[in-house]
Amino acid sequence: MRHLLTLEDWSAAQIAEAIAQARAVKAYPDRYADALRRKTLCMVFEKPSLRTRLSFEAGMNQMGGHAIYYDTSTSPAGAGKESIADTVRTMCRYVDIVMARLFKHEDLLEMARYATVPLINALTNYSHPGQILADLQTIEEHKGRLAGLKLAYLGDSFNNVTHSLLFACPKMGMHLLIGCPAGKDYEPAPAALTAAQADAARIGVRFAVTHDAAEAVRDADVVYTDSWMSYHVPKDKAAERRKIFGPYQVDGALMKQARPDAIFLNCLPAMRGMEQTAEVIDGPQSVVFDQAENRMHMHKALMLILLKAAGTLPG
């Protein structure tokens, strides 16, 4: 059964697939109205969420699918009171396909042990693969390539967003530089960094890891950072956080670092005056809500593909 749980497990054409066919759904929508009719895809939810719950909710509908929300706060499971084997082996006698979004990776790979279905990870605190799906379609239609490019990332990079990202640039040919603090409480995961860095040497592009801000974005193509507030982090954290990542914040000064025709991602949600100032994400640089958008359409698009490499959809 193909799933998707991390980006390191799929190839670089299985990620061009991905995209072309986002693109395509996006395109065309007409033509993918009843791709998933009498489909049903259960949504778990252990994390909170916008943008994941209403883009694959949104995306089964407009394909004639229904979505079923489970939250496992109310659920046995959730309660401790019946395991994650039970559950998913239930689950999959009634729907098509799962998604989830959870805590723990771990408890991801426990569920994909056991799926008969295909399983989307629609986040865990080590990878995010459908937000970066989403993301490489946003640069691709706003730079009409993806090889070649150089991506920069500021901010914190302990987290799945980072891990991803290392998982798929360099992969894709992309130029990938990191500006993050020093320490194993803010840089990318060490198995996280040797893929990439296996990556990168495998198809001659650069990926680096640096502490100086103005390094990473220097010529860059694309700026990208993400929360310093992850769901993990307790609140009382803020003022602290803010003073280690206050160097890596992306304001008009750093931008002007980058491309002048460098474009500014955030997979949101945002603090405006935290990793980036407001100038930067209401400015005309900024894609983040053509990059929420896409969401949907990669998440249509993995639908699709999944569902067809388990033999549910016609080839």
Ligand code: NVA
Contents of the next structure:
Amino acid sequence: MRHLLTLEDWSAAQIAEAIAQARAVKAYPDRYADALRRKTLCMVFEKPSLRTRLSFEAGMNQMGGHAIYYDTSTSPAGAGKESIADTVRTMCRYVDIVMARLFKHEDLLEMARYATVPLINALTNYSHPGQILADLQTIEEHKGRLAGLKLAYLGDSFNNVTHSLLFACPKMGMHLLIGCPAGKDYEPAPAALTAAQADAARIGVRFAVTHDAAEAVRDADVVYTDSWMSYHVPKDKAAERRKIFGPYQVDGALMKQARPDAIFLNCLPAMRGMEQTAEVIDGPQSVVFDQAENRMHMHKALMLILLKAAGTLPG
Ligand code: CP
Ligand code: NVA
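The form predicted on its own done, now the form predicted in complex with ligand NVA:
Zooming out: every chain and molecule, the one shown earlier first.
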């Protein structure tokens, strides 16, 4: 069964296929109006969401299918009454495809062990692959290519979004610079670093982690940041993290270090005055709402690709 659990095990060709499919559903939505007729998606949520929930649900509706929002806080599993294994084996008897937004990545892997239908990672503490696929689509739309571009990511880097960038960007021929504070709680996890280093060496692109924000951003084509207060970070850490990540805030002066035609991305939700200033996210270089829109086109593409691979749709 083909799933989307992390981009670590997706090839450059598979990533390019997803982007091409998302481009097609965006350009010709009517051609896909019945593509998932009578198919059902179960959306398992342990954490909040605006974009992921609405874009999957709207996307499924637009292709003639149905989406069920399943909040684990009202489930037997959430109440400690049912195992992940039994939950997933039951769920797969009702629906054609499942997406899950969970705290622990290990719980997603446990779901995958028992899933008899495709499973999509809709964010764990460790990775956010669907987000980065939509981001690559957005970058390609604005820049016309991926290979040879330099992406600079600033801020919290022990982070799902950063890890997924590490798994995807070098593989797609992009130079990747991470600007973050020193320390294991702020830098990418060792497994993601190793994967990015190996891909960068194989493809011949630059990959580095620096603690100097200006150095990371210099001559970048794409500047990307994410929340300093991810969903799983306790609220009482806000003051401490504001201080630690402060030097990595993307403001107008930092954007000037990038190429004049650089674009600015944030997966959202965003806090103005934290990971970036209002002048940047609301300024002319920001493409954050194109990025948010592309989540829907990419989710439609992923459902089509995985359901075809599962033999549920004609090839
Ligand atoms: N970017 C993203 O996944 O947003 P939501 O948390 O609103 O789904
Ligand atoms: N890193 C963020 C991404 C939100 C879409 C979080 O985990 O909350």
